[in-house]
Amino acid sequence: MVSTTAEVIYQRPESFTDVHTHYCPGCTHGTAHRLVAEVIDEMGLREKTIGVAPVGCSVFAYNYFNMDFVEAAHGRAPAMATGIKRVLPDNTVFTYQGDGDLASIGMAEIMHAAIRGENITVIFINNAIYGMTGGQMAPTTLPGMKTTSSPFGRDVETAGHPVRMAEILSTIDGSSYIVRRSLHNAANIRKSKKAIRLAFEAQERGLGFSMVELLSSCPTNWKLTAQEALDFVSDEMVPVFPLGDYKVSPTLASLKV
């Protein structure tokens, strides 16, 4: 006899709201959102989690997560998260930031949050460009990469080299977990979810500052198809921003997730 009961293998996480996002087709912000939501659900943290949204493409993140959320001024998400976590130390607090928000206008904020060892979690989306404001060169734009403000390609002699945030933050004593992952295929998406889980575990165990950098695609501003954009992450971004664990607390290294 054939069972008429369907097994649910994929559904909307409880930590998501039932709304359509505003992200462009092929953008991996949606993938990153889902990974964060799944981890929060699996860890049973939703009722005590507070997210901090940035200024940038993910400025409306508070509409998509079914939990308490606040909106920070441009680049100030780590400072806002610091205040929330210090006032509400039993809550889980995370920021979700892009490369312009975190590595440009917010560089001082993210650096000093790590230096202080603030017990917060940072999800850092690196797509090597300013997405929301029209595709200008970002701190993470690749050498030779064309943007609206570098139409002939980024010239490192005049604009400098891409900023590698995972490498920088891993040198700071207050950091407990600093890794870089990518969202360009299924295998790397699975690795990204495990990293996000460990970053939240770092906070729950009081280990200090944690950050997961995720290489992400921006088909619209890169002027590529969705598949071409994923290939660009794999072929062009990964060589400049090597994937890997840059700093892992021994407590986390022993965990199986």
Contents of the next structure:
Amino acid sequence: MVSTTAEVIYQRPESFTDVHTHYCPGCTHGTAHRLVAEVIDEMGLREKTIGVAPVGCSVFAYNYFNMDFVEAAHGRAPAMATGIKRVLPDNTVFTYQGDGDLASIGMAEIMHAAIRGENITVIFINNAIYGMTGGQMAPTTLPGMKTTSSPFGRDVETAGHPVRMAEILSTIDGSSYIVRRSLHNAANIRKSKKAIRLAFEAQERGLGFSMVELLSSCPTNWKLTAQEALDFVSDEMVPVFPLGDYKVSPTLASLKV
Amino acid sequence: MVKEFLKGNHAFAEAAIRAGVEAFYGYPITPSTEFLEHMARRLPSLGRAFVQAESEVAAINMVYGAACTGKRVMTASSSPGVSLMMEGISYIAGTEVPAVIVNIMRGGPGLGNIAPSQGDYYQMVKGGGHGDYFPIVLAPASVQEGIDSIALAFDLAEKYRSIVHVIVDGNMGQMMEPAELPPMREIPKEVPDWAVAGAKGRDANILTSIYIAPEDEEVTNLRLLKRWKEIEKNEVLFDEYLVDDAEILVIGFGTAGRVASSAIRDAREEGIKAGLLRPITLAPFPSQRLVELTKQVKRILVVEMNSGMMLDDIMKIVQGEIPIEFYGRMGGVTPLPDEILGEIKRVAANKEPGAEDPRDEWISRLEQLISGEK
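Rather than the form predicted alone that you just supplied, could I have the structure of the form predicted together with the partner chain?
In what comes next, the whole complex appears, and the chain from above leads the way.
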């Protein structure tokens, strides 16, 4: 009789619920969710974490994370997170927001959460479009990009240029860790996870506001296949939204994760 | 405890602190600002949370967040600020978490002015935000009653997992009068089982106002309605003055009710049998008591600092059984006792049947009064 030993090298994170998501095939929300769940598991934070879900495609995020969660009004997740964190400073509080939620209707709330240096973590999904309402123009929509509310392409003369949130938030003194990553391939997914880890490390060290912007795909509303959508992220979005570290607190810079 | 000479806004804020408020999130707006200022001075040294938010929208969503943790939380604002908060108020109602919101009302609509008004009656009493929900509304008429209402508001909010509005006009926020503050209450240590605090040793708690299946939303709406029916049964509060033998029933809340009580005292000296019904809870409204009094008195005079908003509710309850008349000042004008005394005398002498809309005659009387004042 031959005895064998098996080592678990890959499994569902405890911070993840065992359900199917409502996300479209090829959408990167699932990847982003998983990275957050893995980081929370690895840091042992699940039992003290409170998530704040947004309005948009990830409105039901609370169904996929196995932890306490609240569901905010559109754009108000950073305010709601502030309200929670100020009365429960020892808990870990994060928001998960899309581009319409964070950079349009919630612009005031995200800016002032950073200005106050709120010790929260923000996961920002930038896919350059409103997904849940069926593909309207977002503040991050690329110039010339066709959406249902910019049917002839985003005209920068009348609708302005895409807003770069990581760059803006990096100028704010209350920010501790502000980076942009992408989810378009395995190498970038690994870098994204490391960034998410550092963002939560920033919060655990009380360093102040942290945000990871994740360039994401929306094949359904971009009307592309899953692979074409990932190519669109790397070929079209990355040039407009350069990947990089926009602000890294010195405490984090020396941290090995 | 001893009586002190206290300004309304300071007294209400201190009452909240002594009732165990653990977080205050607000935005400055006249005539409520001293409320926020008092919290800014006091809360940090007590180890409790204070944030001056970037807007009333953010403030109420901070309140929403803290309410989800089961902590005692509140905000205070004034009419235009409360309009901005209506989004969050609806979400708080839909999520069934407790919160106390103080509205120091001013003249409107729009930017209006900073003078005392009761023009937010509809917005506060009828809900104001979107969807099916029923806020509890307390309308105290003195600094002391305001102090007492704040503590009651927290208890009611937690008992029913409901929004409780405490509404007063700007007079009450700004004026000083002798009042007694309660002793400091212990802050409860236990966390409610529905609250978010980290899922340690239990299943995750999810707090949301979204019920995507209409059947689920309907069940939620029904739960809120049945809870409201309980509130209507249990929590009605009102004050009365000289109603036992009254033939003229004056109805007014807050400052209008208080000014009316002075006019009633003077009317009694002139032999007019007037009495006062002053609702303290505008929602739930003292409907049952009003129905009883309708059988006793001959005429009703409704006095408000708005265009007759509570009047509509009273007409619905009285159902034309006896004549109802109306006297209101609007735009931030506070009626004087003599004005109301004049109205009581006029109503006492009036033998005409009640008008279909008591406002019609009042409008022409008010126009005359305004042109006379000029």
